[in-house]
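Only one chain is included here, represented as structure tokens and corresponding to the form predicted on its own.
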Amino acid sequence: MRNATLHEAFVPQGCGGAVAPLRAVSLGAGALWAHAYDAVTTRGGGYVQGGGCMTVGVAGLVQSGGFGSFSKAFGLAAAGLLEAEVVTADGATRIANACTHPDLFWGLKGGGGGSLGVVTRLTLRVHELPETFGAVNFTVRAASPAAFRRLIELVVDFYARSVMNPHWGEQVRLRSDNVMRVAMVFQGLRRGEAADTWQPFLDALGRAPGDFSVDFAPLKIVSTSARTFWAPTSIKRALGFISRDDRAGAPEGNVFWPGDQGEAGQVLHGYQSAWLPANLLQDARRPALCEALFAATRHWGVALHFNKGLAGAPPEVLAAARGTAMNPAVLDAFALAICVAGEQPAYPEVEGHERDVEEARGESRRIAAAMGALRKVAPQPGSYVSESNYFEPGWQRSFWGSNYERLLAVENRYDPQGLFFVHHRVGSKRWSADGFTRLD
């Protein structure tokens, strides 16, 4: 089930000549990213949007909507899906697309893993390749909180000037230590390009060198062929860009950004998201938004995920969108925030591994803290279903808005009795929180 075929001319079953044949690749649902941009771009030359962490499944970043590095170009996993083989509750395995079961279809679109049957394989669309690839990494360290707020403020007025476009995605990490960390990638600019679109912004940093100290290390801009980012070459894993898995006789193509690794067997404190509309950017309102993003981090610290919100995305990326099953607040989301906190491998009854339940609940109060002050700005944000709080309370309309009645009829359809039961997910309201008793 981790089999990838690439199509020249694909079309969907039963859609005959009323779609135009694409490009396109079918994955078996137990693939990772890692193995499609290896059979894709890697050895294919193309580019299929998929996640930005080589870890993540292939089945359920589509079934969840899905947020690639490059989503303010190229749009939601879930809009790339082209067709999808399911066994459905009946025991039936069908082919979903625009043309066959289109409100399934629609569904596995967005519309939670797990709910409405068992994914076996997709087929997703193929975009040409750009030239390059490349990120933007660095350290900006304020000297006191009164500096910290005023970077808050440069980089929000940054970012909404010069970066809101379909370019750039990645994060700012705003951290509560008066500390910001760029982590943020480009597609189809040369080098040259991306460094001059950031130079105001360190220009305006370097006129206070009072208040800001710049960390570049190791690198501050990068580029690559884009066939090449992915590619588990031994001189990046050398360099420390890419690692392997190192277990006896697991696949070459099983590699992983290292900064991931920390998320093996981890346990959550906390975790919480909210989508930060666009309109909070307008200038009548970005004082407000930065004085809250400023609140915020006097608790936790905040990342904002700007490749997780479409606004700045081309009219086709938007129109794709509003055909999947994703919350529409997508649409007009600039960013998603997320505050989280956790620690390494932890085991109840293990002596010197057990779990610290203090500093969890203690950790998880002030993420609640942040993210009451984001909610200020933003008072019923929607927030995305895979990074969201296990416990959010009003999650249908949190992650899907207006879709959730629509998806509860298409849940009732294909699943009247209920068999695919999943935490928080499409139908799960008319059962006990195990799943094992029917509450209606």
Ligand SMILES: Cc1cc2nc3c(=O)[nH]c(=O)nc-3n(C[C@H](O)[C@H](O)[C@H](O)COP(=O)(O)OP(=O)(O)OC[C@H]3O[C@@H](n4cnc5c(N)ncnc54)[C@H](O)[C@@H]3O)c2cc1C
Contents of the next structure:
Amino acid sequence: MRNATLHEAFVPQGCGGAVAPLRAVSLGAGALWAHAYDAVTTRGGGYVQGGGCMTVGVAGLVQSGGFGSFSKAFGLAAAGLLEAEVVTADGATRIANACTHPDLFWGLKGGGGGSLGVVTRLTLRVHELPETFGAVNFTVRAASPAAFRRLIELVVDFYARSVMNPHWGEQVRLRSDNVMRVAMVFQGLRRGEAADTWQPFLDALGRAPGDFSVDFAPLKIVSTSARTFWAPTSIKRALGFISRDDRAGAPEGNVFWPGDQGEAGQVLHGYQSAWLPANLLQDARRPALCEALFAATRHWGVALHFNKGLAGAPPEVLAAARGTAMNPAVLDAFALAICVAGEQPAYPEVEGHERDVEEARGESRRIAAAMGALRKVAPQPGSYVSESNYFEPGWQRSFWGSNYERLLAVENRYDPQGLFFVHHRVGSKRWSADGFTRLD
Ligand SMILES: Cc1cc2nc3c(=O)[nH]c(=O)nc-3n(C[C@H](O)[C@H](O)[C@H](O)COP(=O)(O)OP(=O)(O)OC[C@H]3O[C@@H](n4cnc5c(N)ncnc54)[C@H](O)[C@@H]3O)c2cc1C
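Write the structure block of the form predicted together with this ligand for the protein whose form predicted on its own appears above.
Now the complete complex, all chains and molecules, led by this one.
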């Protein structure tokens, strides 16, 4: 179920005459994004909105909403869904799209996955590929907490003025040791344009050499032809920019960003996320936002994932996102703030590889305190279901906001007996928290 088929003029079943044919790709539910990008971009010269990490599955990501590095330009992965083949709880294989089972189709677009049926195939819209993709990576060390506080003001101000737009995505990480790591990507810009964009920010840092030490060199800004971005070319492999699954017999196309190796088998100590509304960037509210970010970093590091909030995206991207089951809070958010702590693979029953439970508890408390500081300016922030707190209180509102009741109605219609259970997904209140016992 990893097949990928490109269509030049796809019309969803039953929609003939009602919708314009679109370029699209049909993917088996077992496909990973690495397979999708190989078919659509490297070989097909197009762009499909998927996830940032190539090891993530197409089916789970689309059903939870799904962000990629360039989502500020191309939107949610779920919004790109044109049609799904799905086996519902009654055993029927159904085609769901805007014309056939539109309610099920809506629920599959960001409703969480696993609770409405088993998806066997997804057809996603293929966009025109931008000419270039690129990245900006550098680190800034602040000399004191006060300088770090000022650094937060500078970067938030710069973000709001210069890079909250469809060209830019990914992250700025604010660490509790007064270090800021910029790991941003861009699309549709030449390298020189990207460098010009960041120069005023670098100049501002340069004016305070006693406060900031900047690990930047021109080579920290790179760009490449978009068509080769996901291709495991020999040069990229030799330079360590991309890795290949080296297990015997692994398919050629199993490639991944080297940084993701550390996530295989990792044990999370704590994980919380919150969408930060764009109105916090208004002049009057920005000081409070910066204060909250600084206060949060006194407890734990905060990563601002700008591509995981849609404020700054084009109107058609926002309109398409409105047609999904995701929490509408995503539309007005400029970033998803994530606090995470974990350790490398650990196994409770293997001597010498046990989890560090005490450390985990301490880090989990510090993450809660960091998020508490952010909630002072964003009291009911909403959170992205696929990158969130396993113990999220009020998860229905957090993950789906005003869409939850409608989602529950879809689940009642397609799974009236409550066959499917997923922790903190629609309808899961009918089951004990461990998923073993039906309660009604
Ligand atoms: C290393 C890593 C990087 C990530 N990067 C991103 C990112 O860049 N952007 C982003 O938005 N998210 C990201 N995520 C989160 C990711 O979106 C979710 O983990 C997502 O659920 C993964 O889908 P999957 O199919 O791989 O996972 P699975 O664990 O297989 O599934 C996740 C959920 O979806 C359901 N599901 C899966 N397949 C089906 C199916 N065929 N039919 C019905 N239900 C199904 C399952 O029931 C399960 O509840 C990342 C996660 C990891 C671990």
